[in-house]
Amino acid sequence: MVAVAILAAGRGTRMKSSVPKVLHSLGGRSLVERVLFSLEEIKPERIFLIVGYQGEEVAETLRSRYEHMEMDASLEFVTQSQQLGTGHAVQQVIPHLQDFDGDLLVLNGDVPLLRPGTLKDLLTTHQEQRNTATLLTANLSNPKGYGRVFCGTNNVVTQIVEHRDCTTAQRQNRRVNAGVYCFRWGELSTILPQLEANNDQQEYYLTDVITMMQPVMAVDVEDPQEILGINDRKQLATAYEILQARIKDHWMMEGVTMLDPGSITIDDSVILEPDTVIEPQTHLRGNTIVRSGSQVGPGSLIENSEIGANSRILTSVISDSQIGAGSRIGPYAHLRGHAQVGANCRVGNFVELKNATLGDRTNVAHLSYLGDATLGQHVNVGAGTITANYDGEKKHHTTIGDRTKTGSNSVLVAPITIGADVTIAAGSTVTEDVDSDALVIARSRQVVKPRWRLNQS
């Protein structure tokens, strides 16, 4: 059995906010978040995050995101009214685990980018050589800042120092603690009330207990960004940038082609199918997925949205939204609210749908609002024809039927349904329903009066 505790107590000053620094988003998760995500290959039978500041707000936040993860353990929450060291932090579960016998994982919320493969290597490893302890390290072109881990052969451990208590020599070696620990709880449940705040900072360091289980591993990890914790807003800044370059050479490996990658954003909860064009300036966020075929941008925004395949979407931002194969939306078109655009449509310049839905074939090419409608197939929106939808208090419905042309600045005042093969003359504001096969004219006659002139003194 495997049990998971996760250390996010800290109050994180060096991030300058009022948001608890585990709820900081970083590519559209939450630190604490990708954390968890982390876990997906070991399927713990039980996870507690151990909160300290903010407990309440860190709590809430995670019980409503953690029903989504598809995580089998539930999240319990232990609280550390006092943040008196990492050792003091993991003494917080002794009560929740009573009756445990089995080896517990502790990791840090601040630190987002470890792999699940890394995880269940160390894991792994920690069974099969029978550890009592076993710890995750790496090697550091510049350690300053790291706790030191000492070891002998076979990698096992003699000593772990913290930065701030090495001495000269110490801090020569390049080894060091990440910060993620499995212990065989049997022993470590015994020892945690036996640790002491001898040092600078008089808090409990969970690294104490090393010296006094037998054996204890160190497994050092392939890639050393994957440690990185997050303490301020550079550091934040740096981790978004390696989970950006995993994310688009991942991608790339599997056919998708990036122009620019440098100025492109994915989130790695994105799904881009093989033949898909990434142009710059391009940012895909959220739950979207890319078809086949499609090309995305310059310059365009997708969140949690749906791109058929063979489109092209340029200079233009969808969200909540889904278009269907063969469209071309844009430039500068904005698709929200659940917008639905049929196979081989056209939005253009300018064009702007909200929880509207298009048959196949329909074409609004520029300068329009649709609101709140449902049109149909093969249908022709004029230049600057809108759905006037909302009454001051209400929002109201739009139907337009198969074929229907609208002529340019038509205005529909809904609630309203104009049938097929209807075609609405230019300039005309329709207020009551069209039935099938008709001529809309709506507007006032034309008046021309020759030879008008001010009369000028």
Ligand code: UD1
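Bear in mind that the values here come from a model prediction, so they are computed numbers and not experimental data. Residue numbers count along the first chain shown, from 1. C-alpha atoms forming the largest set that superposes within 1.5 Å between two forms make up the rigid core. First, how it differs from the form predicted together with this ligand.
- E241 shows a C-alpha shift below 2 Å between these two forms [criterion: core-superposed Cα displacement of 2 Å].
- Taking 2 Å as the criterion, T153 counts as shifted between these two forms: its C-alpha moves by at least this amount when the rigid core is aligned.
- The two forms, fitted on the rigid core, differ between these two forms by 2 Å or more at the CA of A169.
Write the structure block of the form predicted together with this ligand for the protein whose form predicted on its own appears above.
FYI, this one's just the chain on its own, none of its partners or other molecules.
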């Protein structure tokens, strides 16, 4: 049986932020959410989240996110009202695990890059070797800030000393504590109450239990990047770089071409099909999917959207929208609010679509705003066509039938329904519904007065 305690009560002073550290976002997910994801292969019986600083907010944010994670155990929040150290934080679960006879996995809420396999291996080693405690360590070229792990023979840990409590000689040790531990709960629960706060910070350090336990084993992580702890914004940026490299390497191995990957960012919730090409300065976020054969960028931002197969997106911003196969978007198009573009459409320069549906083969090539509109197939929207959807109070809908052509600079005042095969003359302001197969001219006639010149004094 395995229970997990995630330490997330600290404020994170070094972040210099009003937001609790563990809620800071790393590639679209909070730090602590990422820690929860790293439990994927463990299937714990119980999961405790130790909260304190802005605990309600942390709990609230996580509760809603946790529903979408496929975990069997429910998330139990335990409050540590005063943040007296990592050892004190773990003491808070004692009343909740009175009769528990298994292992407790303790994780720091600010270590977001752990791979699920790493935790699984650590736990397996811990159980197979029958250790009292097993902790994850790494050899870092720059160990500054981490607790140093001192071992005897066979990786048996003798002591962990925090960076600030180390002597100059001790600081030479590059083996650091990752903040990831497996404990036999029976032993840990009797030792925890004996902790003392004899250190530079006057805190109860979890790391001090190690000297009171036997045997404790250190296991080196294969990839030291996984154990990066986030204490300040520089480390947050470093973590983001590592995460991005992982995500992009993955997709390139899956058959995605990236031009200048360093300038591209991709959330780990994004899905890319083989033979897509992602061009420089392109950012893919949230639940975005790009289907096979499409080319996105350069210079595009796609959020929570689906790009159909063989489409081409150039220098555009697309959010919460869907693009059908073989369509061309941009340059400089903005699609938002559930825009739905059919197959083989063209949405061109300086066109904004909001909550607009375009049937297949419909073109909106230049300088248009279509908001709250439903367009049929093969419609041609002339340059500068605008749906006037807002009357100052409410939004209204525009409907346009198949094969209709709107002239340049038409204004369609909603609510309005234009039938199929309609032609609207350039410069028209259309305020009334139009039946199919009609020509609409809604503008004043041109007046020309020959041989006329302004009298200038």
